[in-house]
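The chain below stands alone and is given as structure tokens, in the form predicted on its own.
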Amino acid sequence: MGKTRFTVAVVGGGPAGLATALGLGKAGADVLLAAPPHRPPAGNGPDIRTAALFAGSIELLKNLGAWDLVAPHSAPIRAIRIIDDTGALLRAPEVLFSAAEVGRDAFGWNVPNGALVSALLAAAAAPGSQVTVQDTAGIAEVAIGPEAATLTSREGATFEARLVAGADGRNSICRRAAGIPTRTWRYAQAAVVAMFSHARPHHDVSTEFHRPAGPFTTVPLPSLRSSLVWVEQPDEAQRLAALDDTAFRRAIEERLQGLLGSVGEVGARAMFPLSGLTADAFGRNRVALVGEAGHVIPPIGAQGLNLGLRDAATLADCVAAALADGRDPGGADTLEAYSAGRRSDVTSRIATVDVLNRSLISGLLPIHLARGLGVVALKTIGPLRRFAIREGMQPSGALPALLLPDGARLIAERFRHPASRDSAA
């Protein structure tokens, strides 16, 4: 590849990084995507992860030209059921939240990670995407200069960009280069994830069993299949992950209490510890943090990747505005606007997920009572239910252009920049 100077370099080839690169292309930037060739986790076996993506994230995928390839592998989530399985003396009532309550056909869709990444890569390779994909084993160094940042790959190639979008995970080299501190924490929990088939239909309903060790969640997949996120204490999670298929099927059936009938084929399993991370700023020193480079939360309430995709859409707005005004897309004002635009959303989601998770694992009766009363209020007070549903799906207020229908056109109209495309510095 001869070209080495770009408006923006995106580091990281996961869904958040790919969406960021495509979104910045829609914003008018000339984009380098520095990412390893897509392979299954650990280099072998299928990618068993899925993500429940809310309506705004689905609109983003449509605007990026990826949704048509993802949709056949995905299933709608039309309702969310919460079941108190804590065994507490004061047990909260079962609650069913329906998307129809807020005038939607579905809250979103459950999307397999492998299909999502493949669709985004196809969109990046399509004509007019403004994204140049550089396969690399990784970025070894990011050097921040006064006018641009220089990236050096592990293969020794160098690239220059006025802005670096760090979508390179919780151990982000981009974040370290920008000197952005983080706050981290751990939970005495681990999650086991898998896909499985079952005899009874899920009716497009995602079910969360709230248990003392954490939630046991099933999310619809096409046909008679669902994905599973089972949160347990680390020793128990390790034991579950090591069970043979027959024993693991029985364990799932026991936890489901007959909800989905008999459990059939169970796919590969993975286990990971639960932890949290938040950056002190989401943009500084020519680096914008996207996805887990800026925030990590447990897989509770389907917030993680949705937050990362909102990062991508917000950064696209900020860069488009800078280009329209003739400002530096990696300058301090652009990054301050991005960081401010993400702070409230990220902070509120982290706090909500943390409180919910800790309320489950706490042994204190007053906390269980408060959680139960909250569930009763959500079940019985219609306006509160609808507010909680809307806020859970996306923050209130103005949304970035790419989260709206016809967002590719909207971002061009909102931010008309002088040249048809801003090439490299």
Ligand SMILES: Cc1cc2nc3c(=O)[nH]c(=O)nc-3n(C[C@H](O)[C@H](O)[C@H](O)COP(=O)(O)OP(=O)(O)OC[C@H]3O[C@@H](n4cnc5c(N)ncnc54)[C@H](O)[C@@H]3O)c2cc1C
Second form
Amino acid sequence: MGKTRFTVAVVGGGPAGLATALGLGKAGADVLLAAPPHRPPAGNGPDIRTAALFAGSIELLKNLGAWDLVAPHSAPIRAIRIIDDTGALLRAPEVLFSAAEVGRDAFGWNVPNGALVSALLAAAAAPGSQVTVQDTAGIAEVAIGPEAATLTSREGATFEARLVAGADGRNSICRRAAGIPTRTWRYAQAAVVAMFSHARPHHDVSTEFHRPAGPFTTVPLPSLRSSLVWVEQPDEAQRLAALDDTAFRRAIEERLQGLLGSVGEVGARAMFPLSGLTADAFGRNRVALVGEAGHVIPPIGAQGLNLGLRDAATLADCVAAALADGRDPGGADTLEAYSAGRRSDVTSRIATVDVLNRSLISGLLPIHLARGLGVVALKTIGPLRRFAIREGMQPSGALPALLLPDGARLIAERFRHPASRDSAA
Ligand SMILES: Cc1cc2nc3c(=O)[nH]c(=O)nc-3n(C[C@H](O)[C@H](O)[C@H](O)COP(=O)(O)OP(=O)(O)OC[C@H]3O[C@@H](n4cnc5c(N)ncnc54)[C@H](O)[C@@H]3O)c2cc1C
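Next up, can you give the form predicted in complex with the ligand of this protein, since the form predicted on its own came first?
Complete assembly follows, chain above in first position.
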């Protein structure tokens, strides 16, 4: 019989859950990760998504020991180009945001989800990670008690933890067990996702064509390859996803207007209906919500997983502080600090992405005018553009230790406690 009592149990082995487990390990907790091995989101086949991860997220991956494994599969994003392809009467000018403008080499990197999960799993298996990985078909039940939560797997095994990190996606059973209500909404849009090769170099530039049904975005991958997120009305997205490779290739070339030359191989496609979700609280009743268990955001502006990774880093700070002070890592004050720490970042990103998306799909002239003027302002007013670039990458203000260079040492120095203290093991 293996170990069954832990400081923290993380439920869900997507990128947010894995990063949370590793981060909590760095914060001095001993961690159970209960997850089905590499299970992709329901109904989409293998996860062919990539995520554009900004500088703080890359620092986190370095601090967790995962970056060296994922870097060879990833490409830097040194600039973002926005092209108004709405066909509106008042067409906004083309804008190029360059990382060099804010003194950076790159905004971040485009990272394939599959490679990211593999790299994080390898880091969890490395000696000294403090993470015990428990393969399971799923956690079937989470029972909250006064001192600890009890998790029961579908195989009938039980585990106890002071804190449960619910990283079990948008239909989170951890969230339900904690009784945390959500607000959900839908958009009449879906994203078609694919990776493709092309004849002309992308020069490490991501390009967003703003179109009436939503953005059409290419993001660099290593060498002459890019990933595509093509947002359309659901019927059109369905049609595109079902095209044969030749017809899909042609459709991409047409939309790109020659930008990347002729399109070569197109890989598998997946479709994601656009929706949103936000939890009323990110922590309550011994459960902290991370990643899509706490917030779902449309794939516009590359915010979703960046938020999830900031959840992981913030929770690590909160738990490390609780352990160092001899407080309960799953207690109300730890969870209130975590929830409050995540509120404004999540709320502001959801609002910004929502406004941007609705301004594109609105048929109203005044809204097109406002969006056009906004783009002109961003193009012509340097300080405004630099502010928008910095805010787009991560919120201003103090950052959790694991988002900073050398964060693993920082969190250990600031918060490490004697190994035996507060461990439920
Ligand atoms: C088209 C598209 C493009 C995107 N592009 C970007 C981008 O450029 N940048 C960015 O930052 N974000 C992006 N995102 C968002 C990003 O993909 C998500 O935020 C991220 O994948 C969510 O990770 P997660 O770990 O929270 O959830 P998931 O990946 O859904 O993981 C949840 C895990 O929990 C497991 N699970 C569920 N129930 C249980 C249970 N009962 N017991 C145990 N395990 C369970 C599941 O098997 C799953 O592995 C994009 C999203 C889409 C759809």
